[in-house]
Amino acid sequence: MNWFTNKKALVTGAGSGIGKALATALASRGCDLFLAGRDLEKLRAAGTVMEEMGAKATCHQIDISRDSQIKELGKHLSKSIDHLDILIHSAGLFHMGRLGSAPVKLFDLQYKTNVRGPYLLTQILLPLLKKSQMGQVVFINSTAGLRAPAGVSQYAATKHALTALAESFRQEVNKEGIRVLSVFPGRTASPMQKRIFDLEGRVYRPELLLQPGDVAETVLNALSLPSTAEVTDISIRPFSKTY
């Protein structure tokens, strides 16, 4: 039996990278998708592909750093569906900079996007998740949420905060039948990763990196486990002899 058939899932950052791969994988298994992201054109293009698979895909343009847009999305979903089975936080923002010189305003923006936005969206949608037979929340984090290399203190701090958020939230809602998964991907071939390589002055070779589809398949395997099991954390990295 396919657990995903007719399940309702919201994926943020669904226009590209890991978010798009996750949404596409869910659609291929029969989920009804709500796609959220800043670029409506990319969302619609992804949604068209998913509808060609036979899935339902509704697009919502949203900047996860803006409370008003998060609240509007929550209000819309509360009126249009009676429950939500899967919530995936894949939207994120990255800026490099040493602590001695990185502008605080970039720290604030990364915090709003990487931590506060997912917190508020989860809080607003929690009643819908509780109405599912087994609600599931996935936080797409980063290896920066496990350690903090030089030059990314702001970003790493937000990802460490997201780790803490997920761990505490899990202990709060497990008893209500909700599973919570944190995923810590290493360098993954995506538009964001290309920008990071450019900032680092390195040659971008996506074929040597983790692929978005690799992350998606790993996450879906965890989501499809029976109710007797919960995967809490997944650390996944590129595997290449030349990386």
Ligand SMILES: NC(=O)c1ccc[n+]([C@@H]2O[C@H](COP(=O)([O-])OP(=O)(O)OC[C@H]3O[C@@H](n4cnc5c(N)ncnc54)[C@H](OP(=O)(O)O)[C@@H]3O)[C@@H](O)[C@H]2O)c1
Second form
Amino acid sequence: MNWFTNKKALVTGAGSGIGKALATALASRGCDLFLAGRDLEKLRAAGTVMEEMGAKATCHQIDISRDSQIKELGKHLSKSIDHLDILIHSAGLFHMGRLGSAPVKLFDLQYKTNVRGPYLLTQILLPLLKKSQMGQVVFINSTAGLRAPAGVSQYAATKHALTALAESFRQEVNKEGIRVLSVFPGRTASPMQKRIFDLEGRVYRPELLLQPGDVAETVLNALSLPSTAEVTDISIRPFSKTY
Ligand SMILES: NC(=O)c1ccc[n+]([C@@H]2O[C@H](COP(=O)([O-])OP(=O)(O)OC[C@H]3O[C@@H](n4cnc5c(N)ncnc54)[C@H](OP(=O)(O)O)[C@@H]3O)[C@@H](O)[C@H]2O)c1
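Can you switch from the form predicted alone and show the form predicted together with this ligand instead?
Now the complete complex, all chains and molecules, led by this one.
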């Protein structure tokens, strides 16, 4: 038995990268997993590995930029479970482009995926989180939620909004026994980061970057702290002599 045994956790973006590493780490410690994302094949492949570890993993195909699909998932979970212990928002969308030329349509899509979707999903699942002994909500943010370099104004604006959302939400729900954690990873080896290196015209060397498992282990340490402590923000960077 450990802190995670038989806890119920929903992870969005669980089919790849940081979300998959988080879900796998939770499964390895005995959590029951709800895996959410658009690509059912990827979710099922991840879920199969988790079931081989002895965990329960159910897959939910959902586009987090669509309200109706979020509501559908909320309805389904409210019928099938009586509480939720951990909600991790890892689904995210990145587009690069300068303000002078980046299409506003892409801004809207990043806003829907990175801010509005997590907001609505959290709102819908809040009653289930309140029924946990100690509900915990994790927002996988980004260094772009703290700073805004050139060429990423849209993405950085959505991640700054997520920083604000988490901070305000924490002050609303701490009194109800819910902990809220924002995670600000630097460049992490994942399909998203590979695409960013390609866009930048740089050679992608994932071994020099932060690993999704590094982020997962750090988050799980924070989640399993005693109820007298809350980690509110984690900044985590790649560490390499040659990075
Ligand atoms: N990699 C980095 O360097 C880095 C650094 C800082 C922060 N982050 C953040 O970390 C989080 C995870 O990214 P990652 O690096 O692990 O990249 P990733 O492997 O590409 O993961 C992104 C996930 O988001 C899901 N997703 C995207 N749009 C979605 C939508 N509309 N509805 C549902 N799911 C959606 C994708 O799943 P489907 O394809 O199945 O939809 C995918 O599994 C993101 O929030 C990202 O902003 C990443």
